[in-house]
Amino acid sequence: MSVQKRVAAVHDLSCVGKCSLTAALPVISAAGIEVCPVPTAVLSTHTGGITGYTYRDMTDEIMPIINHWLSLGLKFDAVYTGYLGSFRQLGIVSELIDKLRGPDTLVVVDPVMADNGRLYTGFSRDFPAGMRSLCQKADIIVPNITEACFLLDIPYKPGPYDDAFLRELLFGLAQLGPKQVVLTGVYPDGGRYGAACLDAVTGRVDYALTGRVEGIYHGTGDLFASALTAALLNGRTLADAAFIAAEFTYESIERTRQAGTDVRFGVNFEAGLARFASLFHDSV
């Protein structure tokens, strides 16, 4: 039995919603990975299509954990950043990378902080500048396409999205300083959505894409960031990941629409929880 890998979650934790540590801690733990989170902020449910909810800023806790694992002597294989609510954030997970990073380390910055076209409520303009120099940092970068398009600072566009857009995102995006990068929210046409990824060493370009579900989907984006993390930390290679994350996360939004469910409170990814942890039986 090989050594359990063990990574540092850096998101928000909405307790209901299922998005950013409520959807990390379940699916990394499923590939067998450990999880630590570092919770940068506590609300009552997450902000999309939800008034009235609660929130604590866990700003002022964030070095104090990283400092106590520090003195326990703790390795990890993994940091993996989501959701960050301030520049004073961004500055300290930026530390909070340094320390943490030994020279194995993958660093998975999720750039989260808009969407279809549109910064999320509560981000400054100057907000995409300050991500630009976390994912500086970064061995691999997982926005959208509207995150994308504002670490670039050029215009957005609605898709579908032709190869040479995406080629123009994608390299753009490696010049920033990741290994690679992987761009979801991609479609080509009505019926195929996924991911489009580069390896910046090899220059090699893949799309992972399954079918197309219409709605918003809460939350489906930390979904695909986590169980993308959880096959890299098993050894598959990029492309490999990015479609076992693709389709994982297409199965849990298909169930969610066929159950009818309020899609306000997050997908089903629960019940696939089980055929997503055999995928990895042979590596744990």
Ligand code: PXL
Given for the second form:
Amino acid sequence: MSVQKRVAAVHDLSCVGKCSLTAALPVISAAGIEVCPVPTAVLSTHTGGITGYTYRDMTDEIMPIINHWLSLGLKFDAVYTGYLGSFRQLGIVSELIDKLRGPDTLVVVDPVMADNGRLYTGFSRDFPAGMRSLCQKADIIVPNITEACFLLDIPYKPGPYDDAFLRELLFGLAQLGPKQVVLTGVYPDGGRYGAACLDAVTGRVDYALTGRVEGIYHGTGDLFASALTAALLNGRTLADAAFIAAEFTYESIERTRQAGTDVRFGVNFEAGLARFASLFHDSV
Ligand code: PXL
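And the form predicted in complex with this ligand, for comparison with the form predicted on its own?
And the full complex, kicking off with our chain again.
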């Protein structure tokens, strides 16, 4: 029996909406990995397409949580960051990475801040520049196309996207420092959708494409990045992990489309967790 892996997951807790921690906790746990949450904010729901949500900023709690963990001698196989609750957290999370990182710790930064060409509600125009600095610390970054454009300071354009444009984004992002880049929300044509990944050490580009469902499904970027992190920690290659994550996300979206539920409240990924977990039976 191998020693169980442990991840520090630095995201908000949106109590309804199935994104951030409410995706990372079940998905990564299903793959046999311990998930230690660091809540960056606590909200009644996520902020996408919903008004009237409550919001409690957790900026001042982050370092005390980390310092307590360090005093206990806890070690982490990965630090996985997502939605941050304030601009100030960019610096705090950078410090957190320095403190928790060991020689073999995988640092995954999902630069959550925008989608469909626009910054999320509450994010200031200088946030992307700050997020660019955080990405420099990462081993892997997982932006969507909009976030990639903000990070590279180039204009967003709606898809479909050709190979030349996707390579421009992938190689441009690798210049920031991460060894691997996984770009989500990629669609080369009307029928396929998924991710493009670059291993900057070898220069190899792979696509992980599944079917495409029209519409905006909230929280799916977080589901994808959580599944990707889980698969990587279970020893899968970047291309395999991206494909596992793309399939898991696509099946959750398709299930939700068929059910016809309110898409603002997230997709039904729970029904796919048993199958997802079964992919890792050998490694846990
Ligand atoms: O899924 C990204 C995300 C995470 N957390 C919160 C959000 C969003 C996207 O809107 O509002 C609070």
